[in-house]
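There is one chain below, alone, in structure tokens, taken in the form predicted alone.
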Amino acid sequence: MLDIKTSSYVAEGKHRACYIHPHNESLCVKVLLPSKTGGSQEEANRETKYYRFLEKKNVPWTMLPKFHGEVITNLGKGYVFDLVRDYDGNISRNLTHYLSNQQLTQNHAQALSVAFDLLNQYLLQWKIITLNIQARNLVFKQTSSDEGRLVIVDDVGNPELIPICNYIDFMATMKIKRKWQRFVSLLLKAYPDNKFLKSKFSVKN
């Protein structure tokens, strides 16, 4: 059994909490939140199944953390992933952290602009399906002081009962484009005063 200390807490999503792996600081362990039942386990099962599907496709783990399997922990069943860290060793912060601060956004504007484009290309090239693309589910991994990339850390997988998009590229492409446009719209609505977003996505004042 893997003994996880509460002091190793990183963050949490809707259904799971994330902790630094006790034996390897380059990994993290996601465990279901104790207050969540039913749907949380279904989501975890869906995600692990989809990750194994991506492994068979030989998807590069540049904008997704690699999945390393399941473990039993003192907090319940855990799921081991790469822990996304910046070039200086700090744990990467989510996109919300950057977009919520106008000065921080401007400091990283060029890198963020490139990162948005690369993520869109990555999703389309490898036909990667997500439940939703949201700022809180993306971290900005700084690969140097002036470069970085966006990494999807949650809500990965195809929720369809019959996942046709997993096997028909045209349908996957259409779904990804729709989700991307919704993502952009939500960002502009959530951060209406963010000058970088307005410029990036050509919104007129």
Ligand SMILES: Nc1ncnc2c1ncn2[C@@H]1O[C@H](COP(=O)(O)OP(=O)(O)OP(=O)(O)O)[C@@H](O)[C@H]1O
Given for the second form:
Amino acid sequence: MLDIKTSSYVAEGKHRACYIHPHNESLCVKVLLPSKTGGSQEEANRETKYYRFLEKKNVPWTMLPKFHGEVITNLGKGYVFDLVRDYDGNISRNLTHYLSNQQLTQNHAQALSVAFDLLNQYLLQWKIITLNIQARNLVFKQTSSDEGRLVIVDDVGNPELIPICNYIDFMATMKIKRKWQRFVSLLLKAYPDNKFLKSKFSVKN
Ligand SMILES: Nc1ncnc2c1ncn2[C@@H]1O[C@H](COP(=O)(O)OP(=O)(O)OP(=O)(O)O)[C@@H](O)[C@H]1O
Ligand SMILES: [Mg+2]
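Take the protein just shown as the form predicted alone and give its structure as the form predicted in complex with the named molecule.
After this comes the whole thing, all chains and molecules, with the earlier chain placed first.
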């Protein structure tokens, strides 16, 4: 059993908490929050299944953290992934962190702009299906002081009962384009004063 120390806590969302792996600083372990069971477990199973599917397709783990399997921990069942870190070793922060701070966004505007485009290309090239893309589920990995990538840490996979998009490329492409449009419009709504987003996605003032 893996003994996770509370001091290795990284962050949490609505369902899971993320900890640094006790034996490997480049991995993280995600465990369900104590109050969450049922639906969250189904979500986890869907994610695991979809990751297996991506492994078979040989998807490069550049904008998705690699999945390293399940482990039993003192905090319940855990899921091991690459822990996304910046070039200086700091754990990468999510996009919400960057977009909520006008100055921080401006400091990384050029890198963020390229990172948005790279992520869109990556999803389309590898036909990666996601649930709705949300800022809190993307981390911005600074690869140097002025370059970076957006990595999707949550909500990948196809929740459909018959996941036809997994097998028919043009349907996947359409779905990915729709998800991207929705992502952009939600960002513009969530951060109406963010100058970077306005100019990137060309909204007139
Ligand atoms: N592989 C990772 N590397 C670095 N940070 C991560 C990683 N995975 C998650 N995080 C951080 O932990 C936070 C919560 O993780 P995650 O989104 O997996 O939890 P969740 O409860 O499933 O989220 P949600 O509320 O969207 O359902 C993220 O917003 C991110 O800041
Ligand atoms: Mg999340």
